[in-house]
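Here's a solo chain for you in structure tokens, the form predicted alone.
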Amino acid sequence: MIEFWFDFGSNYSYLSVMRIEALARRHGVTVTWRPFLLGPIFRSLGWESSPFLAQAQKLRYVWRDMARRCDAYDLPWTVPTTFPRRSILPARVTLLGAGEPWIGEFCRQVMQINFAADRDIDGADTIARVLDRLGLPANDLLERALSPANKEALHAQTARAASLGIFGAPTFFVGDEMFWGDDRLDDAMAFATRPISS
């Protein structure tokens, strides 16, 4: 098993989330999805936003870096014209989802309209048109989505990543260890079927 912890704001998580489910399928693992908030661990570690918006060179290797990856994964890109997206709602009603058969789609659809299509992805227009198209009920999990006990769950969850010492996306977990980045998913999927020792 493999806990996936990403945000729909991540250029980088983007990579991860179109990746994830085939990888695993292929390698008989299971993914927990762990939607959470970067925002406020960027925060505590005294970064206002994206540590890459800090560094016009960086930024500049980001976005060639991430031409080359999705040109490698066979995957649309799109230098987004606001970065990082405000990404809450998808986040929620990721949370709400996390266990169910569609998420990962959603999640695909959701990072695809960020990253490819450039465009908004906190809108409820925007999240009710994607779970139209995935034949789920919009307005219920909408609603269920903006509920302040959902809202304080997200916080908990974001919470419990800065605990686990999360300061980036993606990471994911098997077991205790943590593997961070995009380019570990295929480390963590391998450590995630080692064999046993007994």
Given for the second form:
2 protein chains.
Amino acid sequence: MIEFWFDFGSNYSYLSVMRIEALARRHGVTVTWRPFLLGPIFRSLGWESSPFLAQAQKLRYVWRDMARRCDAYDLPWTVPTTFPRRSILPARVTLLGAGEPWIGEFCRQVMQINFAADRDIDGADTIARVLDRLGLPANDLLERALSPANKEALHAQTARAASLGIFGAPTFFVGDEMFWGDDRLDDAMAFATRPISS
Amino acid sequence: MIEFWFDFGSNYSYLSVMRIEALARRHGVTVTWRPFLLGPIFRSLGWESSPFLAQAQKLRYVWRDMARRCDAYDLPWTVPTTFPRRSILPARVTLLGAGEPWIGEFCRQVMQINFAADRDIDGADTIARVLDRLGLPANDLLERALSPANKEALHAQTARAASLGIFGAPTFFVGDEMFWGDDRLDDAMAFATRPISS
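Pass me the form predicted together with another copy of the chain as well; I've looked at the form predicted alone already.
Zooming out: every chain and molecule, the one shown earlier first.
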């Protein structure tokens, strides 16, 4: 089992959301989807927003790096005109649906709205359309996603991320072993399927 | 040709210093060694020292990540008791010797003193011993390394790194294409040997 911690606003999370389910299938590993909010984590670490924004050189490099990675992975890519995008509503829906068979496809569609279509992902209309396309009861799910209990559950999940030592996304856990960044997804998968020494 | 920008105090530079010459040989690529100082770059970006030090969680993760990478690459590894170590003298010697056939071995030995033996790398005695082991005229090289002209040349090289948009190390350039981090060394090599489209 691999725990997959990510934020829909995070560009490197986009790469992992698009890749993880096929990789996990190939390795026979179960994915546990753990949406959380990077904003409160970054603020607790002393950054106002994404650390990429603090340095123009770094942001410029990140977009070039993303274009190359998406090319290598055969993924669509558009530099987002808003970054990082607000991602609270899709995170709340993902928290509700984390154990459902449709969760991977839901997350991929939301990520593509952000990083391929370059549109906002936090509007109820946008998320309802995605749920509808998946044949799901959009109104019912949105109502539950917006409930105080689910709002509180996302806060608790983000607090848990902080307590686990997560400082960025994507982050993967296999047991207590932490892997940070899309560049470590393959290592995390290999670790999840390592032979257990006796 | 691949330009290899690195700092002897940088742990991810250690991985690339140890790997790059064999990789380049396999690919038929020439390495141009570009030592520089990360300290002035970090300060210009608003950090007092390595950004890893600003966050205890991140530093803890980096050491775990380094142990795993060194294991994968079959490299010795010791968490440095001083980090980042002062690296001015070996950088000055590397600047002098950048075009010499011994430069790769010199850099590997200095890096192993830092990240395997966990000892300081900025003392004249330490660097003289490395040069001596390589059969080089240590006193003469150290004298030239410490000359005002060479000191100025290292400042100029660091200023050039900043003007190229370098914000960390290791950084690789193939022409104008920039690659940041040991994780991108293989991509940079592949880019250096790509077929030129007509």
